[in-house]
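What follows is one chain in structure tokens, specifically the form predicted on its own.
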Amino acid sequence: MVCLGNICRSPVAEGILKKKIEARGLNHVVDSAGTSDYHIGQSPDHRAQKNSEEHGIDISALQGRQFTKEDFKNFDRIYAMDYSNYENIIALAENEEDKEKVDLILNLSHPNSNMSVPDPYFGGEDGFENVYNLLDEACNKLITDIENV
């Protein structure tokens, strides 16, 4: 799960998917990162933490990190929150196999739409709820895909 700073959208997506995987007793690694180095080592935005907690998900222990080329080796699927981050991830790809791992997360719930998860950082509390709902829907589709593999 990748966004710009790894403090709003991607840690929420990580928390949602981890909870769904745990609830189903699956054994998958989920992580999040940012394409920038703005928030390395920082906790998720307090509003993202609060909203996630309201949905029974604790993301307070997560720490921002930057996406690296190593992530292509470590993960089978890489989901970008928006097109700008998608392009930044693709720019680090070393081959077509790397590129095939990357998609926009909302293409899971809205196939071929190339929709972005809006960045709630500069908005109000309702933006975080909207992001949660969009990511929850996409992660529901992803968990179904994982279970059917």
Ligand code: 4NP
Given for the second form:
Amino acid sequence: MVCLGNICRSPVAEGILKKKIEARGLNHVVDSAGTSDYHIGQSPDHRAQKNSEEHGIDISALQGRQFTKEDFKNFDRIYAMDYSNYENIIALAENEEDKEKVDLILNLSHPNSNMSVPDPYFGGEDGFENVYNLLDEACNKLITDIENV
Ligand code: 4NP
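Show the form predicted together with the named molecule, please, because up to now only the form predicted on its own has appeared in this conversation.
Complete assembly follows, chain above in first position.
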């Protein structure tokens, strides 16, 4: 799960997907990262923490990290929150196999739409509820896909 800062959208996506995976007794590694180095080592934005908590998800222990080329080796699927994140990830790909791992996360729930998860950083708390709902829907689809593999 990849966004720009790794403090708003992608930590929420990580928390949502981890909870769904645990609830189903599945065993997959889930992580998140930012394409920027702005918030390395920082906790998720307090608004993201609060909104996740309201949905029964504790993301307080997560820490920002930057996406690296190594992530292509360590993960089978890489989901970008918006098109700018997508382009930044693709720029680090070394081959077609790397590129094929990357997609916009909302293409899971809205196939071929190339929709972005709106960046809530400069907005109000409503933005975080919208982010949560979009990511919850996308992760439901992802779980169904994984279970049917
Ligand atoms: P995120 O949100 O990419 O969802 O973590 C942002 C966090 C920080 C900044 C921008 C977006 N920033 O400019 O510092």
